[in-house]
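Below you'll find only one chain, the form predicted on its own, shown as structure tokens.
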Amino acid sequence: MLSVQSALKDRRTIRAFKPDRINRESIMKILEPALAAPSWANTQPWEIFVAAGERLERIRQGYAKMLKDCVPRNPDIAMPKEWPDACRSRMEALKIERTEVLEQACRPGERLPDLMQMNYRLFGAPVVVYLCMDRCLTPWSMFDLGAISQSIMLSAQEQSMGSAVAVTLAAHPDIIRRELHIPDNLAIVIGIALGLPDPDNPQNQFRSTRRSAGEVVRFVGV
């Protein structure tokens, strides 16, 4: 049985998926045991929408007409002016480190792949699940989506699909909203995309640097 400890560690983002349709009762299997996720007082406040199929198709067709006609990105929760520099630098290598991977998988003649149209395909996935709650609510809430997220991945990897949680799935929220007929009081906060890796895809090869415990924990007392 897949421990905990490893199913941490053995997560990771899946950028690249094969086309296989997921069925309901599928999706169902990963959500269900993810809604035993805990919430400031009970308050569960997540709504779930899932996208596939047809629906999904018009999201990713709609997305391709944002990135080509240079659309800015306007997700519900704003994404924020500044980052602390630690933060930007992390960034700035995962752009560098990914870029590298596809550079040392392409072959000559090839053209490069764009990493912002591999985004805006929402990666090729055949599922993708859209957390929203009340626009009512603050930031407290948001850690209890942050909760949900991971129960959902990790209950993924069980069922033996990968995932990509992504704010660029949620960056274009009247496309989504439209398509999938969420209210106006509620805020789309991310997007986490599901289905079967590609294992042929070099995106899926590459696995993001973590700094070490050493570096981010600090005892006081113990």
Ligand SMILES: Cc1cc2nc3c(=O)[nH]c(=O)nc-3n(C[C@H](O)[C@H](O)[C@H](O)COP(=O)(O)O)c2cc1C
Second form
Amino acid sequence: MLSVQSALKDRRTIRAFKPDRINRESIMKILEPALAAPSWANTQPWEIFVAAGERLERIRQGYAKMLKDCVPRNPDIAMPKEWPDACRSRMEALKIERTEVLEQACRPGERLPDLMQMNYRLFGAPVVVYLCMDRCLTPWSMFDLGAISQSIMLSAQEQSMGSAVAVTLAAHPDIIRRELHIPDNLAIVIGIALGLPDPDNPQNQFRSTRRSAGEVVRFVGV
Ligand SMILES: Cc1cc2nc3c(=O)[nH]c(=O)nc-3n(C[C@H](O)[C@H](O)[C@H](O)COP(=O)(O)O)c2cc1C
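Would you generate the structure of this protein in the form predicted in complex with the named molecule, following the form predicted on its own above?
In what comes next, the whole complex appears, and the chain from above leads the way.
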């Protein structure tokens, strides 16, 4: 049995999936335990839409067109206008590190894969779980969606599946709403791609760094 400690340590964002289809029963095995996530006053504000097969392919095609036509992202949840310097520099470091991984794996004469293209291909995932909540809700409920997101990802890991939580998966909500018949009162907050990790893709070997506990945690009176 996977321990929580090792699940937390081993989880990483999977950005390349095998195309193998995942059946409804296996998806439910991941989602059902995750529904035990805590939420403000047990409001359980999440509404979950699972896309696979033909429907997901249509979303993928819609995304490919958005990228080709350079249509700007239009997420239901507005992107931050600015980031604190420390967050921005960590974001920039991640981009450099991830590009280096791609460069190292690139054979002479081969074109460097584009990070955004991978996102817009939905990482080749056979399943994307979209987390939605009513538009009248606030960051209080966003906290709850964060809790269930991590629960879904750890639950996927126990089922030997990989996951990628990504805002880009929800960057063009009109396409997703149309294909999955998501009602207008629901904001499409985030997508979580699920599937079997492609072990040969160098993107999946990448480990992001973390600030040390010594830097992050301040003990007071302990
Ligand atoms: C709210 C949220 C949004 C994210 N959006 C994206 C995204 O659009 N594209 C992407 O490739 N990764 C995305 N990620 C993954 C992060 O880049 C990743 O979690 C972080 O770099 C730490 O790496 P790890 O998950 O491999 O430990 C997102 C993660 C979170 C929590």
